Every structure is written in C-alpha cells, then in structure tokens.
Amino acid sequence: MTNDTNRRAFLKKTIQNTAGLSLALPILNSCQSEPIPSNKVDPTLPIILSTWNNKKANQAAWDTISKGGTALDGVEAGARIPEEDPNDQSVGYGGRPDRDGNVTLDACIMNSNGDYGAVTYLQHIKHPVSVARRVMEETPHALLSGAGALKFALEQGFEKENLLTSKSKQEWEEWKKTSEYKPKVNIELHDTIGILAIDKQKNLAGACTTSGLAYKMQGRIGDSPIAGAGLFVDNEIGCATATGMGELVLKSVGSFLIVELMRQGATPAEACKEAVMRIVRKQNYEELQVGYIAMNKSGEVGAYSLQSGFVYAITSDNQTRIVEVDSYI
C-alpha cells in the first residue's frame, strides 16, 4: 500500500469519526427552564409569553385566543396594549423620540406558516404591529419603511396621529441641553415588547414592537422589526424574541439562533443562554442589556439575559406570573 493510499485511508476514517461535529453547537446548562405540561390535548393552552412586566398585554392576548382567535390574533392584540399606553415610553404612542424629536416606530409579526411582515421608521401611526400584519397579509412584500410604510398605513385606513406626548417632549428638551447619548440598562424596567403565543391548536406566533433607542440617530433601525434578530417563529420547533440593545442582537441574529439551537435539542433556557454567551464571547457588551425569551412546540419556556433585572410575563390557564430571569452579570 502506498503512502498516498495510507493517507487517504486515514483521512476517510477521521472524517467518518468526526461526522456531525462541525454542526454541533455548545449548549450551556444550569440556567432557568420552566417546563409546562404538554399533552395531545393540553388543558393549559393557550400559553402567552412576553418580555418585561406586560401583564395587560398577556391578558389581551389570552382573551383574544380564548374567544377563538389564533396565536397570531393574540400576539397582535397583546402588542397593541403597550403601543397605545403613553406611559410606556419605549413603545408606540408616548415613545421617546430620536435626537431630532421624531417618534419613529419599528414592529414585526410572524405567523405559524412562516409568513412575516414588518415596518421600520414608521411615524404618526399608533399601532405599527397592526400595520406590519397588513404588510404580511395584503402586500407581496415583507417589510416597508419610512414614508412608504406611512403611505401604506394611511391607505389601509390607519389614522395619522401625533405620537410625541408632552412628557416625552419635555424629557427630549432636557436631553438636548447636553445631548449626551448613553443607553440605559433596563430603563424603567421595560423596553421593547416581544410577545409569543401558542394557541389551542398548538400553532405558534410572535410579534415585536418598539420606538427604539431614545435619542437615536435619525434613521436608526434596531433588531425588533428584523426576522431572525428581534423575532423568529418556526412552527415545527418554537419561537423566540429579544429585548435590549438591538445592535448586539442584530450582529448575532439571536432569535434565529435560539430556534435553531432548540431544533438541535436544547431547551428554551439553554438556547437563550447560549445566544447571550455568543454576545459575551464576540462583542463589547459592558453596560448594555439584552434579554431573550423562548418557547418550544411543547410549551416549555425559558429566558436569559446579559444583565440582571430582566423579567418576563407568562400566562397559562388564565393566570399570569412575572418571572425573574437568570443573567450573565
């Protein structure tokens, strides 16, 4: 046998022995995971999961699904609650403006078929999540932005409104005195709302909506309206959504990563933790926050965050609890 033959035999054996290892992804254990019983007919369904203390959003989603709505109907109804709340200054009406004083909104929505709709840099419309759904259902496109998104919304019958409340305007005027741009971790213990649901038919859906970073540069778009970053839904496997510093999530395509880790057998909590650790290993994350929540097809949920202080709301059997999330820091 020649040396070349020996070499080829060795390489073949090595490849066979290591087949699949290149696809393996590290799964980190010992993080929060909260199993929820899942049977063929599960009495606890539907299940609603949302970032931060969004009890009212969860209740709206629960009520919608319990009355015969789909998971998609539920997440839209839930996301609309903080969008119309002027006291929630990181979502919708009352959101903090960009550095030029414009309230600009981003949102996306995904259904159980993998369809996706989104709007970015939308102004003057209180409910961008509903516009995103119309983009998904009424156009051949997946994402509309800026003036085009506004034109479409008006054509669809949405009303043009002033979204800059006096409170947010006063804060912006005060900010302009120094114009110091420094995002705050867990600002007022809320941020972008991401909401996930599984309905009685075990179909999944998700939505994400935000006014983005306060005093951002004009035109800045974060992760919230981007499929795979701020939100991802795969009806065969599960769904995930993000909150916090969008740039960190965009660079790691966090929500898609979480779903793919669950596809490989990770629990939702393990997958969320690994998505955070990707940020820790590869990006500058000090003094910034990212939080992930996820749910698999069986109704098991999990979460993890960069910094402490992140919570999520879970609703099952018409009962809502706020759960504190484990964190890296």
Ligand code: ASP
Second form
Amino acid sequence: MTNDTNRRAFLKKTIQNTAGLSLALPILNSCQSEPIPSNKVDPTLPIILSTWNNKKANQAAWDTISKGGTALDGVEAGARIPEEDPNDQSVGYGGRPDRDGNVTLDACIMNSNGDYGAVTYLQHIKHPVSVARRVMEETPHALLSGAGALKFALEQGFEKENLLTSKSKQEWEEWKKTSEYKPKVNIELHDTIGILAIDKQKNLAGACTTSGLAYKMQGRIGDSPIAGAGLFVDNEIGCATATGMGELVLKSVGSFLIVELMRQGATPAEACKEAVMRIVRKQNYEELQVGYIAMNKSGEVGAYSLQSGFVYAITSDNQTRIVEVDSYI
Ligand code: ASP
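Same protein, different form: I have the form predicted alone, so give me the form predicted in complex with the ligand.
Zooming out: every chain and molecule, the one shown earlier first.
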C-alpha cells in the first residue's frame, strides 16, 4: 500500500469506529468538496429550525428572511424574541439568576462566511445576541466577556436595564432556603434557544442565546456562546446547535462534531444521535438533558436528545410545526 492508501484506510476505520454509525460513511476530503453556488434562489427556502417550542422566534426569523433579510438577519431576529420575553426564564430579560442573584447572559452568532461573534457573562443588556453580532462585525475579536462586553455594548448604544424580574427574584429567594443545586431535566420548557436558518440563497446562519443554568456558580459559562459547542455553522456542509447541560456539550464539542459527521456523509439525525452517544459513552449523564438540532446544506433537518421530552420548532412554507425528538432514554 502506498502512504496515501494507508492513510485513507486508517481514516476510514477511525471514522467508522468513532462515529459508531451502522452505515459505511464515504470518506470525503474537505478540500475536495464542491463549492455550492450560493447565488441561486431556491423557492422551497427559507427553513428555520429552533430548539424547544420557540414558534414566535421562528416566525420572526421567517418574516425577516421573507422580507429580503439574510439567514443571519433571521436568526438574530428570532433569538431576540425569547430574549425580550419576561416569561422565558432561560433567556435574556427574566432569565433566572446565578446563585448570587446576578442575571448573566451568554450568546453567540455565526454567519455563512464562518465568522463568529460572542458575549459571555454579559449583564444588564436585554439582547446579547445583537451584541454578539456587533462583536463579530465591529471588532477585531470574536468573544467579549463580562465588564468588557458590557462596556462595548453601552458604547454601541445598547440600553442598560434591570433583567431580574420579580418572578425570577422570588424563585431565587425561595431557592436560597435550601440552596440545593440540582438542574432538572426539561424543567424549563422554553429553555435556551439555538436557532438555525437557511435562506433563499442557500446560505446558512445560526445563533444561540441563554441565561445559562439557574443558580449556577458566579462566573460559570456554558456551551451556548462557545463556537463548536453550543453552535457551529459551516456554509459548505450544515449547521448545528445545542441545548441542555452545557458542561456535557462543552466536553464533547457537540455542534462541531455534528457538522463534521455531516461532512463525512451522516444525515443530520444520524450526526445528532452520534453526538449524544459520545456523551453516553464517555460522561456521567444521569438525570441530565442534552438536545441537538441540525440542518444540512440541502435543508434536511434532524435532532436527537439524551432524555425524552425535547422538541424543536421547524418553519417552512410559512408553517411552523413542533416536532418531538427521539431520545436515548
Ligand atoms: N446550554 C445552556 C447552558 O448550559 C443551558 C440550557 O440549554 O438550558 O448554559
């Protein structure tokens, strides 16, 4: 065997072993992948996909893209809906605080050029996804955190607000009586929003925004603002996003893994399942939830979760459906 043949045989074996997929995946060299023309308008598009029952977010994304916005404009518009909803206690305004009573927000966004912007530990600003977009577009950096992120947001004209609603404050005060830190599966049914879109030009984008886990330690950052963990977009292949226990997603770099498995030929559903199975095989996941959703460049979608109860919202043809996701448990 030549060196090249050896390498290909090794790669094929490794991918089949690590992917744990029953089908033999074709080996694609990413350098060989065909550029996909992005100037053709596809009448079956856009398609919007988001975690949980985020119908209103999908509608906002749909409306934005239908009026000529890009996939990036769409995911930003969609993510802003739960961010400003005081009744969604996992995202933005109204989010549950950390154990010291601070509402701290994490968000990121990625466009079809592979650009990424993010904020972590952002306080007092209702729309971290829009600050993340400004980081991506207006700074030489990719991620700003804490006081620096707040300073940047204020310089950009974002308004400083109190994000701790009386409902979330009351619940936190109740929680302090026991101070028992035990995240519960699916307890927050709106949960973090990860939102993916493909627009009429077949360009992909994604965003992810959260207040993180309720009553987390001060300074804790989850997967949601981290490229490759909570979100990943590769315009040649597809995109993926996560919700649930961020520590499990961070340790397995789930969204990047899903996109790379799709690059090797897995469907979005197969790739999401394998990303969950990596957690099952390597980590202590008992009583914890992780859910993934993904979409490929053809607009094919898929999802999988660790525990039952995860749903996603899909919008195409101006119709939104809520889909129950298959799960390991
Ligand atoms: N993934 C988020 C985090 O760990 C939480 C969530 O999805 O509810 O911060």
